[in-house]
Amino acid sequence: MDEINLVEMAKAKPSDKRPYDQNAHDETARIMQICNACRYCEGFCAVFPAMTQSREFDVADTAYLANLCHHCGACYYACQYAPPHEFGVNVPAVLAERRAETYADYAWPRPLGQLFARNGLVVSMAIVAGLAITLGLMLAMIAPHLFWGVHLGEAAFYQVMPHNVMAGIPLVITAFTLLAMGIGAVRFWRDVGAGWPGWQGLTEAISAAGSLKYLGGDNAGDGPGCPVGDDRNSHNRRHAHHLTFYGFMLCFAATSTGTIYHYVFGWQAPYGYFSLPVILGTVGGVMLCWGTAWLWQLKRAMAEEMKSLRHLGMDYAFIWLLFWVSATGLALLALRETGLMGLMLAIHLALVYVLFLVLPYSKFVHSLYRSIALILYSVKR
């Protein structure tokens, strides 16, 4: 592709607008065509080798490439066509915008995805406040002596809220969440044309997703890391993501272990401070608080030019919810033998319910779509 064609493509972008002011697919296709002619960033991550497999980019192609991107920003600092160049190539911001569109486009029901995409943080905070107030008032008005009382020993939590109610609400929410995420994943898989990559390809895709290989700064995963607020590189984002992910998994393991204790052995919560569910939950909660606070700081430090400003609320909402779920869980552990246990339980449960309710419409689905994109990458290779 010669220089004249590149100039013609650059003229298709109004010079007085930033990338997120335009249709995300059209801008992604324009940027990818320019990158395809340059290919300077081909060694940075999976996006650019995958990009070279196409000459033109339809809606499925741009959705696929956007979800391969980890938004590290290395290509932005390396690009000779980045603003203020007239081509205005800003791969991280454009792919972030297109990626956020996929969350809403493939969401089920779609109106919920669109609502959360526009006002993610505000919607999450409003629902949490509403649920916490509702739960708190309901429990406090029904039995104030139980809500504000001190309860010790086995089944103390169920003095405030019956176990069937406490477990039944998340069971319904989880069923809805799994259905919504499953429908979204099938839609995305079908549109991008992902197929069976073979066992080796599947193993490579799972390994790349789980290790965040492409946050390493190159295709081998052992590069200098990603830019942190400027053109200095660091592995901080990878470490913060790992703290968050493995903290979440430890909390999930704690909940699963507690479920086994309750239904198999008949042991009722709260459990002893040195029991397996409490140890797993405490370590996981600390890791989650640390990881999400770190991610929040790194996201704020990212150059404004690389952010998808319309969808920052969506990005921050999931981090905010994870942090406060883990923080209130730790606070509940600390206050469970005091008169504040009922209040902390209402706040913590409200946050947990909202977290799982918004999972299909939050940044969480990127992990699902990225895994599918990595499988397709293995197939195409």
The other form holds:
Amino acid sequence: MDEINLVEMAKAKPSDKRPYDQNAHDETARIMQICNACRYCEGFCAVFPAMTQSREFDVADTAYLANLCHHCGACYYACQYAPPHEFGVNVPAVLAERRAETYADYAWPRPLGQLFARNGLVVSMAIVAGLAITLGLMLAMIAPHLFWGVHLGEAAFYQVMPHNVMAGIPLVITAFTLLAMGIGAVRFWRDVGAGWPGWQGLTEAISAAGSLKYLGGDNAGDGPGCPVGDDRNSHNRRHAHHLTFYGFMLCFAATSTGTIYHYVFGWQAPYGYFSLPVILGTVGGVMLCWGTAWLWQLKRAMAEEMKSLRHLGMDYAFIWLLFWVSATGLALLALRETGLMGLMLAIHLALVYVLFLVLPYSKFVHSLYRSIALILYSVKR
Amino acid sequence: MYTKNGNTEDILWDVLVIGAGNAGLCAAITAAEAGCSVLVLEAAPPDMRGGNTRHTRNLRATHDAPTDVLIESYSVAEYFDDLMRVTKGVTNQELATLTLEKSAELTRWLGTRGVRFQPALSGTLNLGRTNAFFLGGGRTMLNSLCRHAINCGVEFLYQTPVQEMQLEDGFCEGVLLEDGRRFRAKKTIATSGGFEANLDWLSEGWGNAAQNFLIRGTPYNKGVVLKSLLARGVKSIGDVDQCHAVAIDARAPQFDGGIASRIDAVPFSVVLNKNGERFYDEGEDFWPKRYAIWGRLVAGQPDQIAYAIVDAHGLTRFMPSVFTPIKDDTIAGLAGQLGLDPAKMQATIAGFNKACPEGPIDQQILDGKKTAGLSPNKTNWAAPIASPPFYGFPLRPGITFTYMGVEVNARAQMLMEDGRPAANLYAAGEIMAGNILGQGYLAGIGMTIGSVFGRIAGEEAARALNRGLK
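Right, and the form predicted in complex with its partner chain of this protein, after the form predicted on its own?
Let us now look at the entire complex, which starts with that chain.
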């Protein structure tokens, strides 16, 4: 893994070279010691007040601080010790590196943590494989003319793929995903020393996560947003992430409603354009597409020196996977009464399966670890 | 436009500002808002711009009632008393009073130009009553002001160190850069800081000792503009050896170490010189009131070096420092690591420990726990250095900025040696701070002087050009 990264780093521009390719923890500890003696950034976010609670930074401390960081970048533009100063302080970049290191360290089963390092490639290959398997399965189960046929009315989707297969695959995948992420989360929780924050603390943590308070530009929650590209601030990152996250939640709600319709009421998909699952899914899907495309654009605009170049693949892979899951979902909705329904369904299902399968080894885990870090922040306050 | 044909002299700017720190930006913005064309020359590249403003974090401001960024109240009279106490009266009282009075407007003036402050009561240093803290520190403040200045039409040129101020009988005819380019303006405002990064000049006041100084401030303040002005008849103010000098970690960089090179160990330590002897009362007063004298104290010791020694109890009583302290389980071992005579250091520590009073110290108050029979005694927080491991911090004088500068009047005009105001030259910031701060230091007043006089200089330059008068 290191070898590959070094090659990548060597290809980067000289100004992009950073001295901590090998061990982001050591570099994080070094930088936090400088920050702790300065503290000018104490007003920005939770990371700096949290930092002041340590004098020395062990592996658990840096894992905690790295996951508390939202990578907004305000401290980079504020830093009197940022390169070219000889202290070379670059908090957003080193915490991004350290954060990715924790994703790999806490992955279960642990060897699969390696997948984070080449996430773009892994996800692309998974999509190809997923597509091949899904299509293969469909064609094996049904006659080709059914695949290309026009199906209308109740249970139309199940003409091309039986419901118990369509629902059974994600059931197995979700069980695995929940197990893998649960184990990672529990280990992270234990190692960083998180605990019960009290009801008020929990409310604070959930509110900070749900509102992305720390992308707001100050730790009072009413700042001018965070810098994108240069030192100018805006709330774009926050809004793009809100679209993505709440869009995802609406899609989740759509799926849950559909499941209730199917099993409780016995109503079979597809549902009408103005039914609850379709409205939730459509609004959620549009939000997801918009949010992820926007996040991608903002990520690209971010100053190169602030990015963790090694892990851009992971960020982009996750953003694009989410985008295409929702885009194909919307396309399926548009094409479901045509002969292309079978193909769209195959593509959409394949992407959904892949999304859930790679979830524990994707950027998605940031939501878990960041929430735990925010809970711990509430505990420590 | 000033580089199109390579001939920068074609343009006669309304206002030329030298230095893009706090004072320079306040001057440039004020003049530009009044309708002047303004060019700012900055010696540093964009990443390192802004002189010592990069290293600041607050300004001291008077206020009659609590504001969103300052608690309680801080009257001009109290502020004035504080200033008189630290300067021991070495100040121009007219300019000082003007500065303190005008400090009342600063947080609002800066705030409406994009500078954000931390909410009142949230600062680290218990200065919430007197000092307003920039959110993210001085560099964020600079970024906001630069952004605003650009929006007002101010032009910036970076990496343009000035070589010579071309003065004829108190009239500035042009400014010559190191690269040979020359700029002309109707009014020139020098906000180019002091000369702390010029060790040879410091040596004029300090002798060879200056060669052992570390410069905590910006490496770009070499005093070229100041020297050029003084050589051409502008009246100087302040003494060449007066500067803001604190004791910083001897392992800090030669230049630009800033706040993080600070060592807060002194009040809970014994401080030894290279002969293993104590030389000053470490517990004289609270650290924020004493840190600015320790640079001079260390500068007065042999080889300009000292060592603050604490034990395991002492270490937790102050903010961590950027360099890990040197650590050993025994005093003799620590002496060896620091390069001190072990027997001598053991004897000094043992003597100190014996002279300490009984009982725990209370760092929240001047607890009067003083040693008995030492010379000098430690008058507060005297506790034995007895619990291993022991820690040593090597200390050197760290110069933040210098006080000697150009004399100005209340309109920020530079004064010539004969007392007349210069025709078209103004000054603001560190280059004229010595008018108000003859000696000593009051936290945050450097930025206050810079903002207040920057605004005055910008206003006066614009007024003299009949701009901005409605």
